[in-house]
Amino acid sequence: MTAIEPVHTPPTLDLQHLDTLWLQVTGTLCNLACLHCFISCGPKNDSHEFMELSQVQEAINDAVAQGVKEFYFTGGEPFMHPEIREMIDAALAHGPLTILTNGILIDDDLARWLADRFHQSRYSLDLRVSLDGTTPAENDVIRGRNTFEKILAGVDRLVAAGLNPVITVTTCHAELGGAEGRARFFDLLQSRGMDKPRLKFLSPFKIGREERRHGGDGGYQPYELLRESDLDDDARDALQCSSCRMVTSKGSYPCPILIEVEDARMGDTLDDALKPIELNHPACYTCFVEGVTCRT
């Protein structure tokens, strides 16, 4: 008699409140093509194109009507957008803003302008700069040749302008996620003049280019899926998708991780995404098991 495989029943998660709105302002277009990028961003990937300023303004206004508490700009590389300063002002008129960047395009003028907005705006402005090693050898094998010094040069400019960016590390090198690896990052940043370094460590998601980085064997295993029985009330509250949504040029999604997953698209507008979601994607497993949040 053939055994019957148990049916996989994914959890359904309500949107408790729209606390956080993510905006993919430059889509999947980026000045780098990092080997661990879960949405395979790069100079030639226009799967999600640049958002228009009017699209960003509309999404912000829709989120404000829902009582949103904070905004995040990501990409791609947000500072590639020719209207990024107007977009920043549009968000800061309504709430705190965090921008995720690789820092390479931040010149002295932009650093000073960001510092001015930081000091003058009613709401806070934060910068998160991605770096994946404490040496060129560690970082550049993931982010590209000579990117280590270019990224840190952007950090130096922000610090010189009076800002204290958060350095975000994806732990592709597993040893960097431990206490010794974290201490090496603190030492590096203090040596660059950062008196109070701020660090955020993230586990890699095994989709997109990260899956291919391991020769096609780096993806999720069949068992790496959430089931209804996995989540109690505390776990549901902890998942960021219970309080956030993502908007790109192609529509609305549950979170920043899933914009290249076709069946994760929820509709054309933010309003279309204000409904429960099924946590039926392998990346949801990483968020749950690793306690991941994309928020700063």
Given for the second form:
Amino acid sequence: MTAIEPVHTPPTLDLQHLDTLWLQVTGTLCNLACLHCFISCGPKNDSHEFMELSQVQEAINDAVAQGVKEFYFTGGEPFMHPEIREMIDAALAHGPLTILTNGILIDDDLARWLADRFHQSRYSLDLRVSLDGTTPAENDVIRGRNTFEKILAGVDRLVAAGLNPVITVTTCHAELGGAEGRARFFDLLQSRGMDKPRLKFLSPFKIGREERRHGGDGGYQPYELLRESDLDDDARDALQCSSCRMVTSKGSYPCPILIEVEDARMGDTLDDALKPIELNHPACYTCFVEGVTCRT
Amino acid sequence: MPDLIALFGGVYNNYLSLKATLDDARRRGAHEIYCLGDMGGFGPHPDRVFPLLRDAKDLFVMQGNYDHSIGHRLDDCACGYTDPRDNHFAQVSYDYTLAHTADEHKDWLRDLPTHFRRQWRGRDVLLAHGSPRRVNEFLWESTCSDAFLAHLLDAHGADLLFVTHTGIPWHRRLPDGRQVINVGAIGRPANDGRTSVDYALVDLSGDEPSVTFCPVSYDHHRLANEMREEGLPEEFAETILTGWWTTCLEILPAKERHRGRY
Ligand code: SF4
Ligand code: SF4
Ligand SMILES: [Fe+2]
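I have the form predicted alone already, so could you send the form predicted in complex with its partner chain?
The next block holds the full complex; its first chain is the one shown before.
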């Protein structure tokens, strides 16, 4: 990652309230190695390892004590974790849960189990499946060979079990973010039997593998840093890090985006991360300009 | 201190359901009636709700995000939708409502209070539009943890909290006995296949406040016809006639979305 010398004082941002607790349950370990992955996850990246069930439970308890509103599980690929079902139950006991997945490991048994939890729980259980194109050619160049069919096979199983996942599209192909691109996804999902297609479009973060994807020039320019004067109250509220924190096997972080940034680590536990943060990273610029939030 | 209090929100220009709601609440003996905001949007003839809302002695009216926008003549409703499909239909109703609301009513909306605080038999009561901390925050039943609702009550010093803004009513009694109630909306059915709408009735005569939702029927065929005559989207008329939401669906959490038809 290119280091950019700070030539200004970065803005600080208070945690107004812990609305969202992110848990990186499988660390940076993933069964895919997508080109645009902003945390460079993959089968061999163990810089953040699987969380222990006890770590997840502890973070959930800490968050509940703070009045947390909702939980998000991410990775890597959350369904690689052997105790993922226990973790899901631990979260749903206290609040709504969204799981970010690439869908590939969802077999019939898991789909049925998830559907059962969806119906039993008093809180929402939501799944977000990433797909980056409406054709194998478009998607597989980013997510890997044959992944288009594998991802949709997972989606099919969820749909067959009666669930309706949100399909998340990272708009690396810029045209996919427009009205026509959206319509193509809509048609694709309807053709797979989803009668209420749900879609979320995210802009890519120019860090991690996404930075290297552009031959080293895909990163941020030095002017793309935030200044105190950029941020009025509304802009502060709009940044997800005014209301979220991330916990991984290594400790606590401001948000899901900065977990591979050395000096972003805030401490060992969630309680260490309730203090204000400095918006001194170029990715903060994308959050600000694009209004990006990782939440659904 | 009266024993019966009625609360509703989300009028959405539906002057017919508003009239039916007020009649029903008064007939049941509600001594105070609270409107938690969002007079405009969705329905036809925005100006027809104001004679019913203004200058009634038993009625307390609060400003919602829609009323703030219309009152300040802003460009959009600031409902807080994030999906382009949701925003498209929201903008259609907003432009229509802004164009058809008289200046005098806009000024009235602009000057409404944004919260009410009350003491009901020793309990601290807070009435807000979306949530006590943000006028356009969506408090859905399936996405508000008990811990979060307890936090809102603590942070704002309330034993009893009433909100609206989402359009779907629910009621939560926390383990410590405090209560949070989303009164839903009377202007549009609650995405449950019923054409009737609901308001909340609170009975204070017992040991603790008891909350019931009262369904209200009105001439929804007439409303749908007037919406068509005004050139409003057919999708809106369909919702009025079927009780299923056809628009603003993307904001729904998984559970609430699952319950609807679309
Ligand atoms: S983008 Fe998601 S699926 Fe792809 S490598 Fe990263 S974590 Fe895995
Ligand atoms: S990357 Fe975005 S979410 Fe993370 S700290 Fe910066 S502004 Fe906040
Ligand atoms: Fe509202």
